[in-house]
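Just one chain follows, in the form predicted alone, and it is written as structure tokens.
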Amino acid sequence: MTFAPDRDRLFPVDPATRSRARDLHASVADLPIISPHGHVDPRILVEDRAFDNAADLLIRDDHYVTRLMHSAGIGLERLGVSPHDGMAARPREVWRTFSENWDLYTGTASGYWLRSILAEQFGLSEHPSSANADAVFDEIGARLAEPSFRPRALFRTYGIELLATTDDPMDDLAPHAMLAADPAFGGRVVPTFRPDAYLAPTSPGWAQRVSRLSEWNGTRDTDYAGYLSALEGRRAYFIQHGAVSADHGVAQPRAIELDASDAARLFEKAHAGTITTDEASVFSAHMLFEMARMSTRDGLVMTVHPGVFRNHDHETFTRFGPDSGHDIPVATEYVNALRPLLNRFGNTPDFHLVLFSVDETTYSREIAPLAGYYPAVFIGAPWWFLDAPDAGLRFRAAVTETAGFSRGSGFIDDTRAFMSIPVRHDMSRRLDAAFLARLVGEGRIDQPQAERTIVDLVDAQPRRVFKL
């Protein structure tokens, strides 16, 4: 059994468009790495240190692999996910029940990522399995020794040219700095200013939140004019240590644009603790349209990755808190929910929206017809449990009749599996290859647009789209 991915997985069976699309990806394959969007922690390439293990490192904080195996009926603690209540199994033995249910990814979008890199960048010849567990785990562990294991090191070899991270508005970002200040690190990090928390009044711990944000701006009494002034100013400073982009994560895309007065009334029950759920919902469309309204000044690509009830699993919620992997797609409304924001900024010079859907349905109804019309609007790539082979080509046939490759963001890898970034963006690519090989075969475009395009949309277009 071959454990190696064929070199030319993802392309198309029939042989004239399967060597098309080769060629195709041969042309971007050594392109950089250009990740305008993701979740891993600068402080790994400031220490630089060795990664532990194969379990911390590819098992415990990657959703995509520990929910499946917990549908299966296996535990979090046994994946090594610390619970309040107790202990969580120990590296080798989450390697070991890993390896023991490795054909549950079989055909998944993880499978696909997890034998990818460990065939390609740890060598390994065979699946993992019960019986060979211990044996990889040690395998793994000395390779992960070894100096051209090390994050910088890794950096390099990857080809990534720009990393964003995903940040709260009061960090300090001194990670950011001192990698910027660094002469022996030639890699552009950026912040990339994530304010949900401190804009939706239901979100615990708001109205601390708010109190932090006052006080940093020499705020004594914390009212809505200062609130935004504060907001203004946390921006500036993430845009001071690089960031391009401010990131919304928000249940649905509503935005509403009050009166000052208004506004500042619910503000006023908001942190009094007195708003309705009704009003908080309200308020929390409003600072949507502010934050646009922001973006539209200071510059800040403006992305929206909605449509997800968060914490599904009031169990899991309870025994291992928020972000544990039981986040479940529900469906998305964009054309009515924004019409308020568009009016008003979506024909803003400079003014980039991003709009990123996990409802598939989304797409060819909603997010190209927009992307086709409005200067401001980009649509993202496939997010989260669409960023999946298959999906992936659904999405670029659903778009791109309606709305071209221009009005792409260029692809998202949005993880926080630092090994996974090179895998990711080299699926993406090999997916648009097959695309676009698809399209000249069937004589739609020729070779020449062809090639222009996959460079494209690898390498100039998220430089266009978030402003690099």
Second form
Amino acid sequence: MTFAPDRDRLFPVDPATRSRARDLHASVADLPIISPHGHVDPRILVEDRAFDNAADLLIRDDHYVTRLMHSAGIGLERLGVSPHDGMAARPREVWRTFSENWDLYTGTASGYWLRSILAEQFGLSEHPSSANADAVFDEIGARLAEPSFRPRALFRTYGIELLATTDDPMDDLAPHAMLAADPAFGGRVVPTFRPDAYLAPTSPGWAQRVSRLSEWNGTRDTDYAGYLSALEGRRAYFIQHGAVSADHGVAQPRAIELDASDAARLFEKAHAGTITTDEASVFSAHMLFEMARMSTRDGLVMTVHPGVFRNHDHETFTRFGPDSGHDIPVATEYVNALRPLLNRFGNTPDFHLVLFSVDETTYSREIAPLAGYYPAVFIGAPWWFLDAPDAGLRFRAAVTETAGFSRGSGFIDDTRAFMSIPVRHDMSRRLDAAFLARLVGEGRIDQPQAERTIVDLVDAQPRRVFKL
Amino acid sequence: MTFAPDRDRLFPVDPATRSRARDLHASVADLPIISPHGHVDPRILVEDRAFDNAADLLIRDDHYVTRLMHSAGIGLERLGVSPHDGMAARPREVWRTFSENWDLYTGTASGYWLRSILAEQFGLSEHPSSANADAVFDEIGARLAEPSFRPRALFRTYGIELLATTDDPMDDLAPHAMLAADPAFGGRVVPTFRPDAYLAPTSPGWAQRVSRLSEWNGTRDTDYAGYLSALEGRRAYFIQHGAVSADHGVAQPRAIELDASDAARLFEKAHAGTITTDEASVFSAHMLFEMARMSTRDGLVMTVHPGVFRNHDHETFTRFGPDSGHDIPVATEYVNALRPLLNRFGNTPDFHLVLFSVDETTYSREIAPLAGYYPAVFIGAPWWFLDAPDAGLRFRAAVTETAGFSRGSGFIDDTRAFMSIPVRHDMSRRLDAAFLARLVGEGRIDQPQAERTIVDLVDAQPRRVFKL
Amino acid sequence: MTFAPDRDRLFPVDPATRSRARDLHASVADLPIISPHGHVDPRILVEDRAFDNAADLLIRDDHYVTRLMHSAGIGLERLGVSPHDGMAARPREVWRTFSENWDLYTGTASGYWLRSILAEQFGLSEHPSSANADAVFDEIGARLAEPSFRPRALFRTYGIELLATTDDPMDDLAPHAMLAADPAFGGRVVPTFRPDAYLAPTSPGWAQRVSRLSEWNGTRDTDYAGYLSALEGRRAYFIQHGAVSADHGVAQPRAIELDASDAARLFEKAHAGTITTDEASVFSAHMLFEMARMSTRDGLVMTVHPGVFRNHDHETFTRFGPDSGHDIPVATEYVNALRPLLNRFGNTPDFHLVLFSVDETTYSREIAPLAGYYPAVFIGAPWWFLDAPDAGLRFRAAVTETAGFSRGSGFIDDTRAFMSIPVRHDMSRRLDAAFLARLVGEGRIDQPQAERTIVDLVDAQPRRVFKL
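Please move on to the form predicted together with another copy of the chain, as the form predicted alone is already shown.
So here's everything in the complex, that chain up top.
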């Protein structure tokens, strides 16, 4: 029993199907990584400093990982996350805690990714444990100090052709500009326009954000038309810096078209602080509609990541802030909620709307049927809690029979864990190989179709959907 | 690599299970086709003319097929569908467009059906492509001119014992009468009473339809009692013409019992155009209840196909009318919504209520538990977007453990694509063989149980449920 | 073809995976049964009388079994269930009816359990049938008269270490006390506090129940504080009698914290019969919150079994009372509904909240994400309609990738069918072996992880979650 991952991992157990999957995977295993949506901080590539240590790199900032230890009663401060009211544990202690709790990850997606990283990237030969925690921490530390483990070196080693980050609309995008201007780098790192906090009057700090927008735009911050033009201006700024998409993390994917005077009236009420919750929700839905309209004009691909109850645990949110592991999916509805938007823009040439979901029930019921009709709609790859082996195969089985392979977004890693990028893309390629191998085995497609399809899924499809 | 479908298609990849599935399938492969619900136009069998060409027959009228090309940006007029405001492409061009886009169907249910039709019925030896489009179009055209490809010849070749159509309540059913009276035909083609547009005051043209009903019945069109008696009369007319079921395509499966005076009051408001949307919804729900009551008296099996947002794309609906490929499923609720109906008629002897769904979540949660208790309730076979290999196996796995095999409707092809009828029934038989073979392999049933069950599913069950 | 169950039943069909599953199962097949939630009547163990006959034991009281015959049009009185207005069939007749209808159970979970019981516990060698009904009835009767088939003997044979019953808060728990005091017994049989009928003002007889509570407590029955203290007192009484958990069968898992004065006001309105339906729902939700608060103090594990429409068929309910087979699942929502409770107690040390579901959609979307973050939350094992082979594997696949194995409740049989206890636990162990064997085969975990995990699932996990 070795710690190195099985070379046939994620392939079906039936020997003939496994062999077919292995060959399909081999045909795409070395294709470049296209990562059109994710949360890596671009400054790590600008600065290109060595990562500090195993805990900061692999544990602290990955809420997929910290949340499961939290469920075991381990406070986030013990995992290196700094609370507003205290101190975080030191990295070596964090690694010890993680190593002691390694069994928690058995069978999980995070466990799969971590094992690949530890074994394949760091060359570890045994499972993390109390016994080896210090030694492994030191060993990883030593590797991280090597030039080949610098961010840019890894970027090249991983074969990343494109990496998209996710950014605040008022971000100056200086890191992106520096990377683009740096002949020594050569990679493509593009920003993504993520305006949620500027569109929802209920978002904390909305008014201040709108003021900053207006100030940048030279318009009054109570002027709805100025607000729209500022958003358009910032989108243009992002496009100048390479952006290909705008991302929308709305609670529900609801779009409403208000006429300009009604929208302006709600905008003013929002600014005056007199808007009701219902009105604020209508205004946000209207702004989702406006974002679609802008996308039809400026060409940014519109991605929607809805259906998450953000910051569910008030206590942890107060102490540790957002993205600390307690965002929880909720039931999501697309068909009625998006109809105004789709009736207006669903057939607009070159408008691309990628619908993600953390509610699996919507795959066969709503998203595949919508994407199998509207030229604008694409099916977002399995996202977040669903970005995992069994969930990934359920996704393919749920959408393919209705919408085929041409309506998918291509894989999206959506990660802030830099070292997991190649592992996640490889996982996706393995699952596609497994799925296609089964279809061939069941006589539903033939081998040449499978061979063409897997290359399309990895290569042509994301380029087409994200206009790369 | 040949274009002919794998003879073991849809069977599990495990060799022993596959062998068992093959034998189970063989035992039912040649049984007659019972098709108690579908959308074939009966006039094709009355006229028995040769089909015009491949495009009109296989593409234009099959919205499962056109919708996916529409998603690729191909307007429906290019697929032969005539818009109100323009011209449709000629059949040969349609076939070229389809052939160029054949890859869209890889892995889809439509792709599976089309391949079977092209290879097994027309003897094609290669995938459709730009290169072979014209030749294939001509080849199919030549075959269609042969006597063995006339509708009646195919009806016999397919082994169709019963074919149900779907009809407007005021339809004169002349084609059905002609077929029944024609000793040269010999097949059984029966109408299905589909009264949705007469029951929902929000349906466009409702008042005129009610007027026609009343006129036929010799009663005033504002007379609720007359309206009910007219509906009963038309049901009787359908029964005289062989109908075995009444079908209900409601938005949600909601039933309410109003007392007659309240119902009459809403009926009058509907007629006067003063009914509110909520009241109209209550009236429609009341009429679903009344349809159940009528079924308990006249014996028509009540089938319900709920949970579809019809004509989602306003633009396409305006140009091309209904059934043009943009009906989209929505979440559906049965347990609360149908309780009034089930409390009144759920135990009524000989009342049969078949619940279909395009919301898979309801299979294990609602429909199987209801059908596993109420003698009236049967589980509709996987419908529409769910009538596909993986979805079909998910369906069986979702309902069988709760409700066994005796509570299913038997397979229903629900198709307007005449040549797909034998392929769809064969697909269903293959999936049942695959499912049963797995249960045997897993020691959950034994071989004789599997052998009895598959014959029941194909033969006895639809006869029993649809009172044939 | 023999009637004896396949020794490899429920294991995957792939030979290598099957072999691995067989070994994993063997490692836990003989571990003691821990049954922390169920509905066995403890008096059968106190009295230790021979069971009367096959029909009373296996058919009449098992609504999983009676419901499916009911769906075939067989009235419950013919299955031995006594209506308020008539007579039930005699046991021998019931057994004949069941035997004639044995095919109904093909492929069902009940069919699987019954076959195991009949073949393995009673040694039957053929399927029940009309032909053998009388002989089998007599044969089982003869076995039941043997000392080894007395309840206590079976309890020992089954290897039951702990059996929890489900009890009314005002139950005197005399059977539990007698069993605990009986040195001849030696087993551990503990009560479970199930207060639903005391917490929901809409529950029939609520006021009388509250009066009995208050009387026992020596407080006024209109005194909200006294009501709370009485509930606390009864919980303490249960704990004295060995209880480890309190169970909550709420319609929806909704928790609200009212301040004491608002709660008292609603309590008084409920008592006066002037509470509205909405207010009653708010009060019930508040009481779920209060139950959590009490659990944080007295340590009872809080289990929630929500999302069931109880007594759906009014006619059967009127004639036969509750638990007669027509409770039907409905869509269930946890994330918003439980947030007040989780924000208050989700991180409270030693508070355990086990969330069950009959709505499968919640496994990956809500319950696994909640349990993978909140230390208090555990994932209830597949329940009721979902306690079946395919559903059990879907459950594991839905929750494991997010939450691993450490957040599950351990298996819970939830049964009132005493003889099905070992079969159900064995089924669960086989499914876990099958699931783990697949993960090993797919290279997602290694063999030692699988070996540790299956022992944890059967042994350590239920002890930890239920504080045994």
